[in-house]
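Starting off, we have a lone chain in the form predicted alone, written out as structure tokens.
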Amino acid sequence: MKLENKIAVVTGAASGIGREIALRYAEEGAKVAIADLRLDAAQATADEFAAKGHAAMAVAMDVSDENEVNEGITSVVKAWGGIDILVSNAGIQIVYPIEEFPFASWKKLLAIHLDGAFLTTKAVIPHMYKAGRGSIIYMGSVHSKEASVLKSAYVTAKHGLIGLAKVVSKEGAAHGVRANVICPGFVKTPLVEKQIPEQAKELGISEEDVVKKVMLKDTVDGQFTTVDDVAEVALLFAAFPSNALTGQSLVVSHGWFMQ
């Protein structure tokens, strides 16, 4: 198995994309925390884990909240003794056209996708440097490297991930410490689910034209990128054993948005 005995943190995992994850992650013999929002829904994941004979814990953790995430971080370090890899998920989208994007909202956004990324990092960080090695990767978007109208607020915050991304590699090379960044397209979580009917609203479009004609309009295919998709390359970037893949993005996204 390509974790055996590894410990991840992944936040935003007790549903979509960042479940999906730590999943992978415990089937390839990880122990796994999941972090979330909703300790509830965290602790369901975590049993359903356990019940398949995977080792997983679940920590209440609001990303943007410095005290949440070092308490989760350390209850995970007392429990298993380090952590090996961070994934950053948590995230949410919140659209208006810029004229009308309420600041608290912008500061809201940013807070769970920024603020997230940075206090999880840093609070990994003495870990990895203390065992000499760590992989951490940030959930991007095509919106990292694309714009869309109404999502100002996200693909700043998308962007942003690429450059701490960079300069994390930098810092934590001598440590055998990487940082990469997964750029998905659309993938159909219920967080894109809910984006639909916001667009259609917005645009003045039907549901359907905002997935034929504003989601999925540039992929190669007409499909929306998958949960196992973003999986395989968490578990790549996760999984790799040197320096040599580090400060990268990938973008996985049928085609949408080609390096």
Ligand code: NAD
The other form holds:
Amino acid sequence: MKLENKIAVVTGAASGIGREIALRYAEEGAKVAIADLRLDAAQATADEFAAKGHAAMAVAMDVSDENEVNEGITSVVKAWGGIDILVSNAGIQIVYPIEEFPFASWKKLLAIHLDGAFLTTKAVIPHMYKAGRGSIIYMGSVHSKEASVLKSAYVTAKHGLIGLAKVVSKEGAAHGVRANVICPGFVKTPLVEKQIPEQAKELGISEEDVVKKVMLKDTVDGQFTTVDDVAEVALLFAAFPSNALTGQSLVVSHGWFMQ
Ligand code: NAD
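Form predicted together with this ligand structure, per the form predicted alone context:
The complete assembly is shown below, putting the previous chain first.
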């Protein structure tokens, strides 16, 4: 097992990509904290993992609230003694043309993606520095590298995470702490299911065309990326044995974006 005795916090792990990453980590021997805004859903996920014999705990956390982040991280450290891996994954999507984008929605999206990444990083890093090791993984997107219409806030936030990861990798190096970004293409999770009718309405096209002509248009094979694909990359970043792999962003998108 690649993560035996490691302690991982995954934000937004009650659903979608975060949930699959947490499960993969647990299957590789890690203790996993399922941190989510929705405590009932996080608890249901943790209970399900525990029933499979994994060590899992649910943590109530709005990643954009400093007190909730600090209390949540403290509760994990109290329970298990430290934190080896942070996956800053919680995220939302809001789509509008820029001239109609409500300022409050812009601020909300940036707070969840960027304040959330900053606050969780700030909270775990003293524990990682103390232990002399740690892996921090940010959930970016192809939209960390590429733009799409209607997604000004999301594209801005996802680009920002790459900057944060680069700084954390430089500051963390002396303490054995690495930071990397995963950049998935479209993955069919509740976040994307919600966007399909919204984009169809905004763009005046059918839902089928949103999938074929917008979301998967530039992939090499017209396929969605899966939660398994993303979890595989998250495992690579978490389990990598040295500080060689840091400050990087890896695109997993069926060739939608090629570097
Ligand atoms: P999802 O909606 O299935 O899951 C997101 C989870 O985050 C939910 O459980 C939700 O309760 C939680 N969450 C939302 N706001 C929160 C907050 N303030 N504090 C704590 N938890 C909060 O979405 P997903 O598709 O699994 O997305 C996860 C991450 O992956 C996001 O950062 C998203 O931007 C990124 N991503 C998704 C795709 C995709 O196609 N689905 C592609 C690239 C990147």
